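One chain comes next, on its own, written as structure tokens: the form predicted alone.
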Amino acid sequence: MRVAFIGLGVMGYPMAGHLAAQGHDVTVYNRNSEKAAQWVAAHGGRAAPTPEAAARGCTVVMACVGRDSDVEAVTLGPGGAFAGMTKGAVFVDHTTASAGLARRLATDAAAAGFGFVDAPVSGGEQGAKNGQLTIMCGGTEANYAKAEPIMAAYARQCRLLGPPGSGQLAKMVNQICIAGAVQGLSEALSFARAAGLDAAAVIEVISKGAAQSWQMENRHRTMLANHYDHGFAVEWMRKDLGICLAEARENGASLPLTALVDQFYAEVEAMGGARWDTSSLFARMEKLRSGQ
């Protein structure tokens, strides 16, 4: 099938290379024309000069970009997908961005005769290199029908879970985990550090019974090792905590955990840990302990 796919970052790249992989004709556009003549070198395909061109003539258009600022410019500023849009095709947004934005663009989009897909992910990097991401969307049925086969590339999971909107929705919800999760590992390894217990051996134990998560058993050594390279960085997490405060203000859920999450992640970043992985508020809680 003819793809586009916009927007070659860290999760983008092996994304669009799967699609490759799978046999579907892949036009590509990235903002760095370098990174996308990188990926045509190594996968075939086509580079285009604008989102709008790439989109041209493709049953599905994904797009995978970093805030709703750079989704809005994609599609809808000079030169955007939708612009090229073919009548009865689909655009799939993979971004993590806020739902009334997702809501905003189907509606365009419908209005214009082609259907639209809010499907963030999650899994990293290291899911996105394996095609082993987990997606989650909002849309019609009819659209989603159209999209999946095309994310089946790149997916473990993926699932409809509502309208437009939805898939983001859902993303907020595995963010406000996340941040709970490696907070809780992080105040657990610190402590198990200051009663004197060899915090490794502690978590081979528990990590056996009800406090076992995928945090504890894929980053708590990292963590105690000072190790904060792993992908997703505490200025995305932010960018995404804000998302998710922002619609609780609108529907009134109350979010005091992860409130108290982000002002931890703004420590780290004042930190100089900007681009520190996630697993990093353990560095906080370590400075913490050691009174500096």
Given for the second form:
There are 2 protein chains.
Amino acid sequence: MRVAFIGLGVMGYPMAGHLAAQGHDVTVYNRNSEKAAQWVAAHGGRAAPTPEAAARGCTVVMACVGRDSDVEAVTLGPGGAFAGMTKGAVFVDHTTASAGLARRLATDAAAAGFGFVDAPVSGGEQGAKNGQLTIMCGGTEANYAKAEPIMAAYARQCRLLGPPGSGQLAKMVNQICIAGAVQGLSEALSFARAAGLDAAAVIEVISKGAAQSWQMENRHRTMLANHYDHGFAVEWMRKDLGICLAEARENGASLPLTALVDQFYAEVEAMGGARWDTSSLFARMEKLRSGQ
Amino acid sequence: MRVAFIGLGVMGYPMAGHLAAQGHDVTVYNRNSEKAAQWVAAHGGRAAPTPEAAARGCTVVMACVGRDSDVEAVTLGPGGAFAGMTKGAVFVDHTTASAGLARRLATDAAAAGFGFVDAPVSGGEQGAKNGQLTIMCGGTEANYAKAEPIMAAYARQCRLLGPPGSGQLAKMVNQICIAGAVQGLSEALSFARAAGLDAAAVIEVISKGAAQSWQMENRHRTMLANHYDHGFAVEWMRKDLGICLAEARENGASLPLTALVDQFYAEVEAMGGARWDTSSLFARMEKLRSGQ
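The structure above corresponds to the form predicted alone; please provide the structure of the form predicted together with a further copy of the same chain.
Below is the whole assembly, all chains and molecules, this chain first.
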């Protein structure tokens, strides 16, 4: 099938690779064209000079870029993909962006005779490389049905969760849970150290019970070793928590812990940790405790 | 072996039963003597009129009561177990209590020629019934070595984590992690509802990734159904978080999320939820959201 992929970052590069490996005829677009040329050299297909040119003649067009403004640029901006979309085709946005933008783009797309599915992913760089991402989708059944077989190239799990925007909202639910688990774990480890315990030994004992979490299992050792280079960066988490809090302001949800953790991440950024991974909330706790 | 068990509550009753089932000669004491008589009718052994009488002649004496004040009453109070302890015996406290009390009792015990191990458990009523508790211990190696083979009757996992008080401190680490995970999950579910999502469907999709936790897996359904009768009660969690916060005041740890969640549990108590289980943080979120 003829498809396009816009945005060859840490996530998009391997995702587009899986599409090629599945035998799709892939056109890629990347802001930095050298990266696109490199992708084509490795995977075949072709690079287009604009998102519009990439989208032209494709049945499904994927994007995975940074923020709302980047999504707007590659869809509606000059040379944006929406101008090149074929009637009946579907645009799939894998960016984690606001639900409001997803709803707006879905409306624009429908008016122009093509489909839109918001489809943020979780699973990180590793999941993208292994083709084992979890994909949370919002859109109509008909548009989802067209996109799903293509996304299967890099999905472990893919699900339609409701109308446009629902994928983004589900991703926020995910980030809120992570915020609580990571800060709880950070306080617990910091408390353990302050109390003179062997924190790793304690975690080993409690990690099969009601305190267990993915974050505990996969991050407590690296946190105790002050290694914060495990993927998803604080600046991206802040973007996501900002979306959560803005959305909650609209829908009336109260997010006290999420708001607090967002402020803690602001402090991590002030410590120079914008590129550290999300488990660096522990670095903040330890900095406070050590007074350094 | 001749042992005693003090406190036949939801936890102690089945724990003492496992000791009898292992062939130990068990003397029990309970504040309400009818419960003790019922235990003896079911398991054999004998009931003593005071903790002191129960402890007399025993190699290991266990207790599992409510709070610091209860532990003080059954150890040091009139008719308390410490007066009946044999030299070389070990007193094991399964109560979740303060680390400071554990240190004091360990010092008293050592001065009187017997041992003390603080050994709070996790695994709840179900773990006590199945003999599958996790036991976090503080004490000397020698005292732990005497107690461990007896505790094996109801332990899935048992570990010495350091000097007296370390078991209690480890249990606090456990509770801090739970506080973060439950509040994060509560906010996430409440946000999902406010956003019009099918919260259970979203959790199903995200529950294998970085947002996963024991609380998510085991409580999201019951929370969404407003069922808060799954064991460990809010009033006991407040007791534990109070211990955490008091301990942190001593050791210089900062526990912002834990302090916040403790206040939320105070609000759940004000809603009449002192006996609801810890997942009832969600009930608080939903009450706020619905304005009822």
